[in-house]
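Next comes just one chain, in structure tokens: the form predicted on its own.
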Amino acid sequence: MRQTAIKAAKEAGKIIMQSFKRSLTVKHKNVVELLTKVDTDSERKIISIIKEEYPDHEIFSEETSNKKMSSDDLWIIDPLDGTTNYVHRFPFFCVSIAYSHKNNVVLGVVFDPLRDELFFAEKNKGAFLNDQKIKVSDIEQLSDALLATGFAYERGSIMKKNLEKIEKFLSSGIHGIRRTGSAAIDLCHVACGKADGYWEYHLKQWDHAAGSLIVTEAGGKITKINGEDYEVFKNDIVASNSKIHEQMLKILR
């Protein structure tokens, strides 16, 4: 199963840098919302991967899906976490693909392909970046440490919400914020060390499914902005090294 995600995901891959820094047509879902043949050209070979080998499992994928699916054996996609970075050739995007069996994510695989960064957790058998074991950092005290956010396509009082959020953590002397504009990629980051905690509010399944695994499996913590146990279902999430959680938590609730 690990193969094949992988698989489906440099497959994506190949997709998306065939047609990077090339003249797009894009589409509007919404205002803000931006679309390419590329997230669907990429949503489309991944989909005919993993049916290839797994007929009978449902799909669950930003371009196809709007819903909940019912199935025990669920696969969530996101073939272009990262659109508007895409369009604006902003580095920063990836193919997100996580499979989940009765609606516990087991299998998650992240691929960067403008960096040829492979990250991939199966449930109890630790994290990778290509192959190499990672692990999230070791920073104690949230004023030592560098998070990462994203915004909602909401612009209303998600938005705002999240600015006074931000404004409540510089205020308390973490040594930055950075936002990639791509959820998984920022998960991964807690995962590997690169960041110590994450947060987001309105993230839809596709963004944060392959990640969550991820971070947990590198010793990292994920839970809903208000302190509960993650749910793939849910939609406002923190991810930390495990050691500033509470830290975090106390200024997003």
The other form holds:
Amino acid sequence: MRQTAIKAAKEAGKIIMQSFKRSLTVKHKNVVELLTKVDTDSERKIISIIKEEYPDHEIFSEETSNKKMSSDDLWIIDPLDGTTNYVHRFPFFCVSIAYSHKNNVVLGVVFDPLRDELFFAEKNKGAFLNDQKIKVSDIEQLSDALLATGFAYERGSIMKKNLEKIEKFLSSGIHGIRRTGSAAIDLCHVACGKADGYWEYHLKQWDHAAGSLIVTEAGGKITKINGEDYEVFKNDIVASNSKIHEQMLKILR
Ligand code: IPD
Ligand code: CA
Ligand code: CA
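Right, the form predicted on its own is done, so what does the form predicted in complex with ligand IPD look like?
Next comes the full complex, and the chain you just saw is listed first.
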């Protein structure tokens, strides 16, 4: 299963890199959300590799209309996380693949093809970046933190709520806030200690399924923004090195 997930992520990464910097046909899913042929080609490749090995498993993938949620064996896929970046050649995008058994993510791969960085985690077996074990940062105070967040495509009440939280965090005296444009990469940054915490409203399960396991296996914590236990099909999330989690929740609640 590990080999299948890694092979699928790497093959998708090849497709993504072949078209990077070439002219792209860009469609609009709605006013702000973009779609390229690379999203769908990458998805097709990933699904064919998984289905070859696991024909009975179900697929929940961003660009597939036929999404199955209720299966014991479910693959949750974002074939290109960071499409807006990719279209603009802003260098943060990746492939995210998770395998969930009975609604628990037990395997996660996030592959950044531009940097050739493969993040991988399996339940109870630790988290790795290109075979090197990774762990979260060890800062204890929010005031020492570099955080990341994302802006939902929704530009109404969710945007306003997030802007309020950004203001609160910044005025609480943290070191800074970054916005890469790829939720899966943000989660991996928390997992390897490049960021200390991350939150985002209104994500989709394919954005965070793989990254959630990578964070927890690296010693971090992920919950819903209201503080309840993480659930793969819920979409307002906060992840951290665990030590600053309560301090982040205090601002986010
Ligand atoms: C998006 C990215 C972005 C996040 C959005 C996601 P997409 O995914 O992860 O960082 O802020 O909420 O939808 O559309 O590029 O796959
Ligand atoms: Ca995404
Ligand atoms: Ca995507």
